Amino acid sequence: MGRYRVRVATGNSAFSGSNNQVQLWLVGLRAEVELGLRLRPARGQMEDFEVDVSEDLGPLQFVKLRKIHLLIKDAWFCNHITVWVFEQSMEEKEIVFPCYRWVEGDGIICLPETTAWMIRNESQGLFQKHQEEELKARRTLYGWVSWKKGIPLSVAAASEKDLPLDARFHEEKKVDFERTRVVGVTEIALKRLYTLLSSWNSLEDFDQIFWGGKSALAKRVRLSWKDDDFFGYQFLNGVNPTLLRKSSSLPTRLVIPPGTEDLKAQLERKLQEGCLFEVDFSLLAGIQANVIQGERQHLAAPLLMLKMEPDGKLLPMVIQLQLPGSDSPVPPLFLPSDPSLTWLLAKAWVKNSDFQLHELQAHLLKTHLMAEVFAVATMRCLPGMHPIFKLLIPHLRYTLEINTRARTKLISNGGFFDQAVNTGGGGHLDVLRRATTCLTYRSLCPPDDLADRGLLGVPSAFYAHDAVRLWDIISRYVQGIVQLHYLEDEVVRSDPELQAWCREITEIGLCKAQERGFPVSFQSRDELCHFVTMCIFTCTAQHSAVNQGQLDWYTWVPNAPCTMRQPPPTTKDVTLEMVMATMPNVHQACIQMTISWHLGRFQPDMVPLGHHKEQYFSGPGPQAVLNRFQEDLYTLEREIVARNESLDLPYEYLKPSRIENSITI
């Protein structure tokens, strides 16, 4: 007994609509009605229609529907379906079920109403018995698999085509993506041709490839990399702003020969004013280097002490190539009074160092993996309609695909890293195995691993100010959902599914994390809001600081070179045919470039944070919420541009609407 209006959404994407018929169920509290009309989604359309129902349905449930296969079993993407109940004063009660998925198969599906639930709400057993089905049938779609031991677990996929086609890429991604390849391998080529060089000759010879894939600052880059000032900055406000730490004390590796006591002298000086700082790059010691066609690539693992100027300028005092050894001549430790090729090459070399941590540990690891691990959890143990699933699915998009593909093409046997990286060959896997083992909880959490590292409250440091904005302005956002749905304490910890996630992240994806301080189960309010904020943050912002940074520093190749060809110097001798034969050479240079321009570009498809259009929540509540995160993104955004244009170097990375929404490149 009723009157209802229906609305269909099929979403725009290509390929979004179907030549096959669906038809559609109402399912109520006390009855379900069989909808006799039948239709053809089409692109980007939204389709009507009204239906007199005889029987009292009761509050509505589910939408089902089903696809009737015609000649071609095509899918469709339904984005939602709308109803509108007439109620008996002629009031029109809006209810939405969303969907945002590939319709595939002949099988009816059930759609529940956007208000999020849980077992402890429901009396009937309707939803527990849907969200029951639902993650027995995620739980055989999404598994783990040990891609390589000692690093976290990834999704079961050989390839992006073993994936759920829910976690593909929709296809203008897809074709940018594959198109961007070919136009880097092409660029490749093409440079190559260019330059008609075997070997470089001088530093300006990295002039005839750059061009192609390159940002205004990468240009400032080539004008200022070998200024102290711009190599300090980087560790600051760089593609890699993890590493830096202000000293606590003297690092006990750091070896000061006799006849050095001034340094000593001007080290402890700045350790007692408080502006001594450190980068230790130890966790390269002792990995095999990559032989590339035939040739032994080398690494090092620096050791850097900087200063920070007054003016907030971060100067480097020293740089030690090599850990001293017990059979081993002291090493040598490098000064900006050096002569400027062995200061250059000095500095060159913690520039690679940091590559590697920057690309495996930072970026890979920190980010890429940590977000398939929270991506594959909550599909095996989040339903659909519980509220945290419904606040993380926007911040997973493509994140399985993509890492699917880094899995096949760059860190894989002869990809990227094998051809142009001096930890390829199998050393990259021992410095992911190595980053795994000292990943904790509190180095994904800025707040926290921001005061480890001593850079709260350092005026020139941005990325660290901007990171702790971000962090509070997202920790708000999901206090907020979370305090509409669980309004104690009791109601986390009494909430099986929701305690599940955090054993199958912590115990399984991170292989029994809790040893480094990650949770397993959560007892509080705070602690549900604390690891759901890291969650999103490191999806979001932590990305978009590591990755976007790309394009800008590495596309001038002797500002962070991928390889090194020569041993670390071991004299102060250095001449500028040592320095040109231990960078990339010709071949190595231009896959750097390209590669850093294919992964740092703006996406065409990318969705700002905070603003993607599903709409998994409904409700007054959650939208004001939402409505509140959006406003406080705006604000920083303009906060940061005025800073900005106040600084000769702006930093942009963390810029609210340069921040993705997930990690899709």
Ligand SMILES: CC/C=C\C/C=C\C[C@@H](/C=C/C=C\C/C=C\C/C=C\CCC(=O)O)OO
Given for the second form:
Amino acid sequence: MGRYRVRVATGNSAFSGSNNQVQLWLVGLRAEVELGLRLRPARGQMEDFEVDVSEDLGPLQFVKLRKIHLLIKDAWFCNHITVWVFEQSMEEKEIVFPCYRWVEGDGIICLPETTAWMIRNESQGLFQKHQEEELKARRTLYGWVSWKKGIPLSVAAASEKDLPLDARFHEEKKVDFERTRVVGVTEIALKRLYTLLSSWNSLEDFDQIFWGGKSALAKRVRLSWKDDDFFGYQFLNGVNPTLLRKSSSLPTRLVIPPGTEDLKAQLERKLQEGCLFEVDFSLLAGIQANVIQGERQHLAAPLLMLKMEPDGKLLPMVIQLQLPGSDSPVPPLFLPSDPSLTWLLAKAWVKNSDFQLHELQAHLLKTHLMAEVFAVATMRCLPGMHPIFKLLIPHLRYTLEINTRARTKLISNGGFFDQAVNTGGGGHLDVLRRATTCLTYRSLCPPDDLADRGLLGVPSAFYAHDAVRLWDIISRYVQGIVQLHYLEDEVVRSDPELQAWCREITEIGLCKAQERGFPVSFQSRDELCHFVTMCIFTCTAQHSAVNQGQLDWYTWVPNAPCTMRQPPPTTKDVTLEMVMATMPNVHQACIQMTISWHLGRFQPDMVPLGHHKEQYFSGPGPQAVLNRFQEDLYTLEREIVARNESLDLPYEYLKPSRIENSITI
Ligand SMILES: CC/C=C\C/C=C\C[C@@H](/C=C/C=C\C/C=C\C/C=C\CCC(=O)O)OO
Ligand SMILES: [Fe+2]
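Same protein, the form predicted together with this ligand this time rather than the form predicted alone?
Everything in the complex follows now, all chains and molecules, and the chain you saw is the first one.
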């Protein structure tokens, strides 16, 4: 018996309130009571009321709630219910029941109090029963599907409309996304009209469409894209810093033609000096090129060799556009000393190939599709009261919807890839399949990946430096939460939901990825922390590193052509006509500009890393861990701002304030 003050907090997004009435129950260890209220929750409001309860409820464990509609169902977004208990001669006690979900229909929803997982064994099985019922319902809502064979599984949804309401964009995000799409499609139409009668036979003609959404750096790209140091810089700190690696030997594919022995000597000298680097696009070898409006496109599988200069500049030394083969046992090598248009076209082929592997492997597969596997497995295996659910859920916001939209608009039949990309038309799916076969756990963990690629401690590798710093900060945050809930390794080993989550990711979502280093169980808190750190890093920092730069590096189309309309050159006699016949046409270039702006622009409702408002945890312990996380991020922010002040090209993509808390675009 006692007096209770109950606070009902409703979400702030449009349509979060409801005209339906809400009924509440308090459920304690010894009894439960219906509060006899009929509340109409209002958007953004916290509504308090007090009740006297005669029964002895015992320690509160759940709040149950139900929305009652007379005529029209009106979904309600409940943030949380908070209850203050006034008991005789005891000070007031606050108990929080997180929700952060849509309440639809008229079913009863059970909200466990925030510390339930810690006391689950003393609850006469009540929490266990609740978890089982919750997961049964979630497994019905969140199903797996193999969208295409050979790539990670996705959520079962033909379009975003098929997703559960809790996975959907909130109104503000939806309106902004759709508005931007309309602006983009309109911009393409206007640019087509504007260029209908104009020429398209010089590189400067790209200026005719270089308006609309673009950044200051994009304007710098337009001026500097032909420069070798600007070209090399992008493999360290551009939109795709994932392929560059330090050479440990001269690549076997690099067949040195007779008469170019001095090149071989230069390469060997750089190798000996430990400053030879390479980017190998062999993954593209043999991929079927697209046919766009009846015009066959073309692909290459380049190898780029670069040297790291003492001042930190990375300069291209040689480009081989195709693998040696029976029809070309000694493919031509293109050099900086070649005629300028020849060398420029060779570099453009490298950047077109980089566009393919960036968007399909680094961006779509290694961030979006990985995050989707984390999201579906989390919804299917971890109950809402589980600490790893609470830790991860803010980093999974909107990801299922943006990925479903990608499947229906970008990589679908007739989507962006089919319309304007030379791996489109099915080749893009083969690239995804090949990239999936070489997707290792280590490659998703920067300390391992950068060590394997020889990029640790390279002064001008700003992505590498910032990625390792962020990994350490996120790792400390994860360890802080894990150590509050798993007091020893045995608790990890004996957590059935956690072990099922791990198996569901590796064996089901990633299609038996244990052969590529992914775990099928967690034997210790360290193993758990490493894996969860990888999840959060992938969903936040890594996506920021490979997504934001689309606006800067892809809107000046010649810097990263989305398609190539002529075969790669086999001689050094390259003319401007050949270059313009190869580069994307005006329509393809307009689509590339629009997509790059749409996907690379700053998201107006973005939540910065570590600054989600939802409070899934309560108490001083988790709050202190989150506070420390935010402090560490702020320290890194200041470090990066200070470093960037001395740089001609500031590296901004891993500034914590620019990292979104989940993959939403
Ligand atoms: C250029 C992107 C290439 C590959 C995809 C990589 C990652 C996925 C991407 C998510 C995109 C999600 C949705 C895009 C939907 C529509 C695109 C906008 C306008 C197209 C014009 C139209 O609607 O017809 O990560 O950012
Ligand atoms: Fe993205």
